[in-house]
Structures are given as structure tokens and as C-alpha cells.
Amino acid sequence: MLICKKLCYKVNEGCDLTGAFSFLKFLMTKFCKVSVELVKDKLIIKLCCPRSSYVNETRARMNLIDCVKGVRCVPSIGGLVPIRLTYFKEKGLCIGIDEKGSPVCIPIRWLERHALILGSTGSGKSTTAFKMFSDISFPKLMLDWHGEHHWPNKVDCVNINHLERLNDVEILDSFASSLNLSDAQYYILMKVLQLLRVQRKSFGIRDIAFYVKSLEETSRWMRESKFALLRKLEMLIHRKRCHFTITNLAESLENGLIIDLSEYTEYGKRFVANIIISYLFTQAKNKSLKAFIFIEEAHNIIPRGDEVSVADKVFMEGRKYGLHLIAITQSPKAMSQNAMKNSALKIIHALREVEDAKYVAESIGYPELWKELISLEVGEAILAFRRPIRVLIDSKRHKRASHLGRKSIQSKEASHTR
């Protein structure tokens, strides 16, 4: 037997109903039948639930929303727009609302196929990234390039003193991606790693630098390459004493971890990011880890070029091992094409550079969309999975959500794709 009730409300202009719609979707998992109608300032919720407590809790939650006021239900005079609420079997992230005011939710399985968050400075991409990071309930890591995010579990440096836990190829690739090593410098570093494997059980950057310095200079090229490599290694050594080591990573990701890279040099930021991604990739391949990694200023970590970076490899192979990347950048053309091709989901905020907008629009198969990408307002985004839809990520910044209909893409059903 179902207990049915109709709840009616007056909704203030610009009211954020994302949380309310998310709760109604939750009720559908409890075998409730839910229908919602909304137009302008009128909201009607029809509930049929197996327990009256579900109806009572819905009423209580709606009463807590400041911009909603309960009113007496009267016969409809027409004009109400039905809102389809779809229950996703797997837990998803509700990141905003579409032009109808319906919640737009991202199933976790979409993110498992990697994602990009794109947008010019000030477009709202970092807000979107942090919202998603906060809501994901799986092990997660954010590499915070500028140190702008606050989180209970946050560290500002990493002690890279257990490089022996990575294989030589991953270590060499991390150095090469970060320091632009020449062939001679790469060769010297390879020889040093071979020595360290034999003579040391544990080693870090300082040990590598010491062994490079102690190498015999048998030729002029050897001397020049050796000291050039030492200068680069010197820029990676963090002066601050770090208690957090890469071996602490796996256990720290359970409740989410943010690594603040802002105190490192540009070389240092790239190296720490690369070595952490390499370490986690190694752990994932050993089937001891599943995690989501958010990479800010990703064009620095996954640069466009002929070389395949560490993160490139994760974009191409990480999914099958349980490692999933969400790359955030303001410079999509400067980022590796592997990231663009191998990310199933793209959340695109305003791109003020026309060339960037055209490049991204073409990459998702909608070349004419570039005109809309350069005109998006702060907090608006185009969510592209199978089809692009326009989303208001942070409705509190806007007086009205209805303006999303302007230049809107025809996407009535796209936001509800299972």
C-alpha cells in the first residue's frame, strides 16, 4: 500500500533546488513514485511512498529551504512543466541544474573513463573541480597547483625518499617529463639508477644527486651533461622538512587528500606531480588501489608534444587498473591530445580564446559550438558526454536559472541519460 500526498510551494526567483531534487531521486530508491512540476514560482511535488515518514521528511526538508514557501494546493491552471527525475543505479555526482531546473548528475562510471574540466581563468572551472572532488566518495587525490583549496587532509610538501618502489622506467620518465632531459642526461641518470639498485636498499632525490656528482668524468660531454643534470636536480630538492612521504599516499586517499604544490619551483611541481602519478599507477597495476586523481593546470603535467608523459600513460591505460584522471586546464591546446581523446567526459566552462574554443568544440564533434563556449557566463558550463548540454554549476551566482534557455542546445533528455 502506498501513501500518496501532493505538496505545493511558491519558489523565489533564482532559488537553488538541486538538493531538493537530489533527495527526491533518493526516494525513488525507496520505492516511492515521484513526479515534479515546475514553472516560474510554482512547484508541485506528488509523492506515493510505502511509508509516511518519507513524505514527512520531504516536507521537513522543503521547509528548510529559505527560498521556498509552502502554499495551499489548488487546481492547476495549466502551464506547469513536468520534470523527469531518473534514478541512477550507481551513485552519481549532481553538479548543477539544466535549463528546466532539473538536476544534472554524472554517474561515477562516466568519470571512470577519465574527464576534462576546461575553462579560462575566472570561468568557474576550479569551483566545479573542487565540488566534484568533495562529493566523490571513493579514494581521491587533488594536485593543487596554486594552493587555493582547503581540505582537512592537506599537505604542502612530499618527501620523495622511496623512489626504489618504482621501476626504473617510471622514475626515468618522471624525470624526463619534468626536466626536459637530453639524451646524454637521460643516459647518466639511467646509469646512476643501476648503481643505486645494487648499492642502496632505499634512495631518493638527494641520493641520486650525490651519485651523479660522484661519477667519473671520462669525457667533455660527460662533464657538461653531468653538471647540467645536477643543476636540474638541485631545483627539485625541497628545502622544507617533509614528514609526508609517497608511501603514505595510498592510506591517505581514503578520505581524500590535497597536495599543495604552491611552494615548489615550476620544475619541482612537475616532478612531484609526475612521480606521485607514477607511484599510484604502480600501486594500481599491483591491484592494491582504486582512486580518482584531480590534476590542476594539467597542461604543465600532460604537455602537448611527441613524448608520452606519465599521465599520458594513465589516460591510455589507467582505467583498466582502477586509476582515473580528472584534468583541469585553462589551455586545452597546450595539453596532450591523448588526454583529449581518452577522456569520455568534458565539462567546458567559458573559453575566451577563440582558437581554444574552436579546438575544443571540434574535439567533441560540434564545431559550431565554439560560439557558445566563448559566451558562457561564470558558473555556466557545457557538459559533453554523448551529447552536450548546458549546465548551471553554481546557481547562487546568478539571479535566475531560466536564462540557461538562451542559445540553449536541444538536449531535453540528455541530462537524464543512464
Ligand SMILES: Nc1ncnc2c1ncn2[C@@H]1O[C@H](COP(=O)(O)OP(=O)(O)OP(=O)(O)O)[C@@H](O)[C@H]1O
Given for the second form:
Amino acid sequence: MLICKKLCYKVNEGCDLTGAFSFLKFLMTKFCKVSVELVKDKLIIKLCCPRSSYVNETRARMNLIDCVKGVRCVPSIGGLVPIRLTYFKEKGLCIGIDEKGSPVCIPIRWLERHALILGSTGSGKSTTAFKMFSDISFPKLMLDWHGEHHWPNKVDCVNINHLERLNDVEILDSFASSLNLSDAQYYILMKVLQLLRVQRKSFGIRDIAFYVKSLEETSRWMRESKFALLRKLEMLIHRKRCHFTITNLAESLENGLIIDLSEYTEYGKRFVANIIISYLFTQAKNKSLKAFIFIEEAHNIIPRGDEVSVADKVFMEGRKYGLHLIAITQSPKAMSQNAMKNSALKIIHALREVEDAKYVAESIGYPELWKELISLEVGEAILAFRRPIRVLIDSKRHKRASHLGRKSIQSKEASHTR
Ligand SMILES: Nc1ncnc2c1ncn2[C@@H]1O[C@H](COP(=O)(O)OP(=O)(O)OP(=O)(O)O)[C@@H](O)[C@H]1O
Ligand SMILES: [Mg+2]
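One more: the block was the form predicted alone; return the form predicted in complex with the ligand.
Whole complex next, starting from this chain.
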């Protein structure tokens, strides 16, 4: 006897279903009858198998695909079609037009291998980044250094609690990447974390500061390092109570989230960015997340130097866990070389400094292109994945999205004054 089941899903554009379809094909060799129907973004799988475990296994595999979401089955439309391996013609993100006026679209799989948006100040980087952010249909986060973007789902401070969910190395790396810790300060933080793990079920940035304060001063170096560290920690704590907590992060990314860092100190901006990237990376490694993170003024968060920052690690390993970075900077030479090497796609706006233009042109393997990089107009860019293409970025959508964001902020303000 065959056990029959109908499974229904909503599938994001550009979703790679090759693995799932291979499994369904494999089931056919196990005497299952399989049919697949795809209408727009609705995928319906009908399975009749000799064993229920095959049906359960199919369901489990589908649940593991981030760009697929299980939905309730409704009566299906049209007839069933046999399995094909490529259901989606990938269009990607259409960001502008080329010199012939044809649309230029970036396939999502390019972005999955990380991207950089480079250019001198005023060249159009943030406009391009925001356009991409608005159009991408995956969970997404923008770390907005200057607070210049408008979006309905925007917060201006984050309550850094529940740090126990990260391991000590991840927490210490986030502090070290943000605060220029001396060896002694690093040691004190390590000791405090050990204490907190034993004495507290849950702890956040305020608890860390409190524990550092209460630490016994057994020597002069200890006293000096402790107070120097405390001064840095106090700069990380936002002056107001933040209602948005770091544990809300993953679910808030579904509709896109912008974190406005502009009200933090420089140390605070770097720390919040680092701890958030670390937090999301841990979740991605636990297989519960796929997301794109846009980082404005990224040279502050992923600086060039000997130390490997939290974001450096995501540039090196994030892709395979489903975490993808789009770093935006006006100072390519101040950016970590990991980011330069591990970003497959570069969107290069005008670079007015000859040295910067030569450096970037060389890094994409077209050293002679530097003259073109210098002479690009505002809103023009060279898109470099394999062969460089000149693109005029379409900013219309950006204006509309910003306008929408502004409207929602205005209506929020209006409702406050009522
Ligand atoms: N594609 C575009 N089409 C038309 N105008 C654009 C385009 N991109 C940017 N601009 C205009 O150029 C100005 C600067 O843009 P933007 O803020 O995006 O630059 P930026 O490179 O991010 O600058 P900064 O380094 O100072 O942050 C804005 O006034 C914007 O309206
Ligand atoms: Mg900008």
C-alpha cells in the first residue's frame, strides 16, 4: 500500500531547489510516485510512497531550505507537470542600465559570495546600496553608520542582552574588534565572563560593566586597566533604554531591518555592529538563518590590519552558512584585505583619488581601468564580477522607498503628537 501526502510551499525568487529535486528523483527509484507543480511562487509536491519515512524525510529536507516556507495546502491550480530541475529563471536584482540601455541585473548567487560597494564621497554608494537593500527579497539588515536611510522597520538602539548565547571567543572578539583592548583589559574581560557564566543564567552588556566595576583590585596594573576598561564599556551603553533587543533580530530581518547607529559613540557603533554580526553568524551556523547584511562605512568595522575582525570571518566563511555581506566604503585601502579578496562582486563608483582607483582596478584584475574609475559620473558604476560592465544606477526606486520610509516616520511622529 502507498502512503500519499501533499506538501505545499512558498518559494522565494532565485531559490536553488536542485538538492530537493535530486532527493525527489531518488525517491522515484524507491517506488514512490512523485509529482511537482509550480505556479508562480507556490510549489506543490504530491508524494505516494511505500514508507511514511520517505514523506517525513522529504518534509525535513524542505524545512532545511531557507528560501522555502511551508504553507497550508489549498486546492491546486492546473495539472501536474513532471519534475524538471530548473524551475526558476533567475532575474536577480536589477540595479540600472548598461551603455546600450539594457537592464543590468545581479543574480542573487553573485551576492551570496559577498559584495563591496566602493567610491569616493558623494559618488552614489549609499543610493546604490539602499536600492539593493529595498529590492532584495531575502531577510536583510542594514547597519547604518550615519543614520541616513529611511525604512519603515528602523531602530536607533539595540539592547545587548542575552550575550550568554554567544561563546566567550565570539564575545571577546567583538570587544577586541571594537575597543582596542590592551592585553590586561582583555584578560579582565575574560575573567569577568568566566564569573558571569557561573553566577548568571543570562547576562548583557550592563552586567559585564557591573562585574568589571565590582572586581577586586589586587594590584596597581589591575586597578588602572580596570578603570580604563570601564571607561570604554560605559561608552557602549546607550543613554536610553532600548526596547529592541538583540534576541528580536532574526525575526525582524524578514521584512528588512535598518539599525541606525548614529546616536552611538564611535566605540559604541563598532561594538553594536560587531556583536550583531557575531550574533547572526552564530545563528547562521546553527542553520536557523539566511540573511544579507549591508554595512555602511565598512572600513570602520572591517579595518585593514593584522587582527581578524568578526566581519572578516563572515567574509571568509559566511557564505556556506547563509550569511552574506555587502560592505560599503569610501576608503578601499583602509578596508581589510580579506574583504577585498573574498567579495566576488564589486560595484565601483567614481574614485577620485588616483591611488585608490589604481588599487581597486588592480584588485579586480583590470589595472588599466583606473582612468575610467576616476572619470565616472555620480550614479555611474563599474560592476565587476567577471568582465567589468559600466552601469547607470537607477535611483527612482530609491527615491520612492525613501519617501515611503519618510512618510511612515512622519506618520509615527504625527501619532506621537496627537
Ligand atoms: N544613481 C543616481 N542617480 C542620480 N543621482 C544619484 C544617484 N546616486 C546618487 N545620487 C545623488 O548623489 C548624491 C550622493 O549620493 P550618496 O549619498 O548615495 O553618495 P555616497 O557615495 O554614499 O556619499 P558618502 O560617501 O558621502 O556617504 C545624492 O544627492 C544623490 O541623490
Ligand atoms: Mg553614503
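Superpose the two forms; the largest set of C-alphas matching within 1.5 Å is the rigid core. Predicted model, so just to flag it, every value in this text is computed and none were measured. Numbering follows the first chain given and starts at 1.
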Rigid core fitted, is the C-alpha displacement of residue 377 between the two forms 2 Å or more? no
Please determine whether the C-alpha atom of residue 61 is displaced by 2 Å or more between the two forms following superposition on the rigid core. yes
